[in-house]
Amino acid sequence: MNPEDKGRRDVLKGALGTGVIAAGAVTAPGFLFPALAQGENLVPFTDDASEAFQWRPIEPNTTHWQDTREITSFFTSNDDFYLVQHYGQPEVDNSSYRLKVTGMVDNELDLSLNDLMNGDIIEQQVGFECGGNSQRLLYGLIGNANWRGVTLSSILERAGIQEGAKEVVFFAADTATEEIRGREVEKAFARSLSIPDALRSENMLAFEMNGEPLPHYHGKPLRLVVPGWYGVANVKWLTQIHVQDTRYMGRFMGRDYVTLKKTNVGGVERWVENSVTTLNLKSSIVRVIESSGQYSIQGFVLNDGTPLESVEIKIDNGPWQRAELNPRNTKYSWKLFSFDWSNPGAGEHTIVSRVTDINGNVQATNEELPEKVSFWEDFGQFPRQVTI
């Protein structure tokens, strides 16, 4: 390992533990959700979702979600960043690892991990959630991390995409046997991107997470990171990139992670399917802090990277009031916000947030969301109850 890289990683690891990022070590925002200081108290939520919430530790081949009421740092630790996998968690050996680039390319590639680590390297903060994240889980299928890796565009440009190509498919090492129309077949987890989506400069093949080599649970040794998209697009244990001229219709593009909702199509109400892709505009309140009679409401925003106009808080039946966004939030990170709640009266209160982007899109209420059959893409306003 390059001594300079090791030093940078050690600095970042230490910073993640203390909530402080050394200047020049990495472009990183401040720390808006500190651990509770002496005299500060976490005010418990009393809504039904919070009463029913259950947390469980990370276990092999299971889903893991964090308790969003306990967020204490801008970066989610590698151990608490949410986990979803569908075909197990394969062990991939770093020394023998190869990434193949095939299909409609001028030069098929066969790259080692070392080849990738010596490529066009970028580092960026990216937060995302599972397409199935829900209020029932207090939006706990979420995480925000600092990723380091090689740009996807540089790999595709090196391979040379041929004229007529339409999609790039990303195949993973995790496989399972499925029964399809009465026949058992072995399938690998895979997702695809259109050529324009794949060539976005911010897409990366990440081999590092929060200053450490990519952990096993998170796709060791290499995963795709597509900023502004739901987690399902960020393929873990990546082994092959294939360029083709037809639409990829694998399970997790054409049958699963597909939102079925009612929408207006040319003046006709129809049920329409769409693959889960870019993040919808969402905010959520995750904690209320009390200190010496002063109260603070804190939460996060996720979206596709479109700049934000405002985050607002509504208390009971009062007016919408503007919250403060952390000025060091970044384009694709989660965006943390805080609101000083002055002189709340005794008793139960309902608090809710909404976010508006610069294009005038406003986070919908649950009642305003389109009628859906599937549970994917839950992004409505999330009212919370607290008792003062």
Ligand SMILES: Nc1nc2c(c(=O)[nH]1)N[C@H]1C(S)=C(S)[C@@H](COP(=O)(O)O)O[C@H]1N2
Contents of the next structure:
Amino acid sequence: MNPEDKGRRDVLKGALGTGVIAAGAVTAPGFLFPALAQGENLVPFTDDASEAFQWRPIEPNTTHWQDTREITSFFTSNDDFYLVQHYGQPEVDNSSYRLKVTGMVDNELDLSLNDLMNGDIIEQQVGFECGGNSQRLLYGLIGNANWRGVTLSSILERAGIQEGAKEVVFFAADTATEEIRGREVEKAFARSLSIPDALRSENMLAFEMNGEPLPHYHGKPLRLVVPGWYGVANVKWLTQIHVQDTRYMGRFMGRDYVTLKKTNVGGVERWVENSVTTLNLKSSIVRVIESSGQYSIQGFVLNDGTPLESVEIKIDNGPWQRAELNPRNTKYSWKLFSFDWSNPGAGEHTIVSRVTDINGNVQATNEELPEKVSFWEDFGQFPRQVTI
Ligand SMILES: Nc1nc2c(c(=O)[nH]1)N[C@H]1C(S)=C(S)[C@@H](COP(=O)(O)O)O[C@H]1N2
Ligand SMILES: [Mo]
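Switch from the form predicted alone to the form predicted in complex with this ligand and print that structure.
Once more the chain from above appears, this time first in line as the rest of the complex follows.
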């Protein structure tokens, strides 16, 4: 079964299984975004971003992004799901695979894939984007999948974290020679989490993606998934978990994926550098659909899992108007929305979305974020142009 069919089937199951009448689906056939139904037409964007956009087919060891205008399922198929890897895509053999747990633990572990598959298993819908995702790519470094794996907390509990430990480091099988201060050294991709972040019950070591064994490109046979965080936290081709009492300082914690923002630090304005962690609250329109003269504006939200208060759409200089959130959305999935745009006048329009969470955080415009100096974490509002 391809993930698209699975997605559709889950939509039906969800609606029938819980006894909820799918009123939205009946009154607004287009609402079951993102499947493009018969008779629905994409209205092309006429903005520079859309014209400059270039799609690239999947090639080994390269970055791959989706064309977000053409999203066709709630779950991104494993082939469409974006790809980022900094040190290539190592081939790890399943039968000889071992995951080592080392360092400040009572019992060091050396686990086979089978051991992991017989552990404390969970399944979760998790969507994420690369911290380097950008409007230039129409936010194509994004995906939403159903992951299955063993809970990280159960593995750490089995190992027994010792008193005084501060960080859990996740080392991967992909390595490269890095020049660091004039010296060439062999380094593995690695990221770390503080002990409390690592012990979150949601974290998982995933060996399945959308019902299939984790594909090679996405980290076969095992990857970390940290729901609500930027993609860089989700270490692919994971081979070692190391517990230590110092901060781990590697390229992907200390140099890359480091934001620079002016922030108020206890009453003093300071420029602060931080490793990217949780997903910033963000929404984006991805497409406009026309069907028998009815228009609908559709898009996605990503965030750290905080429940949403609203997604609103503004057309030209009009008021903010509420969009509908797809009932299919879950805590850590991407959250799809749809807005019925009745009677748009002929001509060019600017449309933009903004999302607000229940803590009152509102997605800002790029102009309201002037003190952010890095391309990491592109989360301002993204105005789009369409011609009706
Ligand atoms: N081992 C390893 N894991 C990695 C990376 C990497 O280069 N090597 N890249 C990270 C980054 S920056 C991102 S955005 C995500 C992308 O995951 P995906 O390719 O499955 O979409 O993987 C993360 N995990
Ligand atoms: Mo990334």
